[in-house]
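What follows is a single chain, given as structure tokens, in the form predicted on its own.
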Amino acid sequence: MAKILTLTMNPALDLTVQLGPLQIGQVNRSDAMLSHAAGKGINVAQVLADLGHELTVAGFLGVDNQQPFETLFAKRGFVDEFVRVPGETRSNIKLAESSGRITDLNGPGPEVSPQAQQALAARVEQIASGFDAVVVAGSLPRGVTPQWLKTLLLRLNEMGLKVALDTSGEALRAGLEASPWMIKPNTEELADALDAPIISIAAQAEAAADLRRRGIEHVVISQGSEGVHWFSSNVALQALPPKVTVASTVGAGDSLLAGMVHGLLSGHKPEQTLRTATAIAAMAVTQIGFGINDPAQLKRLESGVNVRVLTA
């Protein structure tokens, strides 16, 4: 299997409150609640390697509550070359109603100093070349500019590596110009970082052949229940999710791109990547948490899955 290495600039600890209808404005009861040590790029390594894949993992992490991330890193047996900076990793907390939505509360994230972002460049410098792809997903902390994750990805690519990019708003727009091997957006965010709807099957398209022509290979478009978009050099695919009951649509898109990641690494089909990787995310939906704890329901889901070729 591959060798991968994620990075997460603005990891999180998840804290998950399950509940009933929320009630604005009034007292409400919680029937559970879970605490994660998450990321998305965090989130895309535990899916990985349950795919089989070893796993490296990388970014910036308080030093005030790095417990928890270390006891994940431990026990999935990830190599650990996150970079430490002074405060507090953020904290998210994640209001999922018994009728699966969500209500999110992000928080900011650490302030991350010139000479952090200078020590993880390096240690990315330092590494990188013995990895099959990068994966490069969520959000910047405090500190962190567009342009430095811009420069990042044009080294990775200087490299030869393969890149694939989730993010969104400005750094989803400098990301987009470091011409990454992969890109996942939903249909919202890539509209904004092209300052153009692309609701139609045809605008994404024409949206995705531009892509393609500065240089993003593989530009993947999920659109939550109603499916993904893949568009290649030789592939216009659709995939259609099956019914599947919503504990919470955390890490819907992580298990997408790693699913992606690795049917692409694996050689496998078209057909079944796409397949197989919107039953993961499909199975991410029914549970709290991140990877794949049951192969065979996995394999039920894959017979679910409506892959069809993309028409205008």
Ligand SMILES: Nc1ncnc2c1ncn2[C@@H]1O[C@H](COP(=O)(O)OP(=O)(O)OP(=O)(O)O)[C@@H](O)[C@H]1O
Given for the second form:
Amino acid sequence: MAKILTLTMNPALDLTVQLGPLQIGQVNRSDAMLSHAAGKGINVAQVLADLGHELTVAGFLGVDNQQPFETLFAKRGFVDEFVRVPGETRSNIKLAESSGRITDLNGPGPEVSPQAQQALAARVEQIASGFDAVVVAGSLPRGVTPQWLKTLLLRLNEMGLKVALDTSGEALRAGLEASPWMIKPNTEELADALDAPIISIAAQAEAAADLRRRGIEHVVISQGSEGVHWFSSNVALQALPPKVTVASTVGAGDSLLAGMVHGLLSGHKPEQTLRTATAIAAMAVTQIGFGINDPAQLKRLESGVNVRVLTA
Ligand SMILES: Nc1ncnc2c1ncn2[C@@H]1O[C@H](COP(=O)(O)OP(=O)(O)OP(=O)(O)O)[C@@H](O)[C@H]1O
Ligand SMILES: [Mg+2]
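Switching from the form predicted on its own: structure of the form predicted in complex with the named molecule?
Then the entire complex follows, led off by the chain already shown.
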């Protein structure tokens, strides 16, 4: 069991609305509505907790609607190091059609002041050395610059911490400059951050080699139902997930990241690490939520994952 800190700078209250085909501009009736405390780092924490790890969660949380988050943290036994900020944490509405298509409506979230940013940096500085890894996942809230993120990541690096980063856009660009231990972009996010179309396996391998020269040890590129490519020293592997019925892809990327961190911190062999992580991600898409509720199903999914050595 490892001790892991996850940072969620821009958490969200997810409201998942299940419905038939969405009629734009019409009155739609939903089959069910589910609300839960979320945000990428918090999602990753939940999957890691399911895998038996000890979690601390931090980031910025709006004081006006923090109750569902506090309830979740208490239920999951997470140590809560979130810095409270005035206002409400944003709400993200997910319209989940029966076809599996998801339409996201993401709220703006609170503006995070320089004082709150200093408070989080100080808190992380104080507690981080006790962790086996730090996962930094999701977007940045208003007021927080990519440069601030880069400074924080550089500091974690200096402290010798394994940092797994999953973000996009300018935050990913800045984060890459801090050479985290692991990154998990999807293909579009990586292409966007590197300003290059990265379509072929050869192009991915080349981009990964370049990132690894810059000090990023594990480059994990996810590509939805096409699976995952993982480049590291002595590792160039592809995992193809089993065919599953998609209920919702919410949490798929977070599940994959959690699975990768789990395998690496547990000292599992690369092939096993990638197989399990891909199965956990496949399991996420079969549910409206995510997480490991059925270990037997996870085993079945694992045996359906096809792992092979990548040759450019
Ligand atoms: N339809 C699917 N069937 C099986 N596995 C899937 C499917 N979609 C996604 N996955 C698994 O989940 C992983 C992550 O998905 P994806 O590449 O879409 O991540 P992402 O774009 O970061 O998503 P998000 O951040 O929205 O969770 C994939 O690498 C794959 O292993
Ligand atoms: Mg993602």
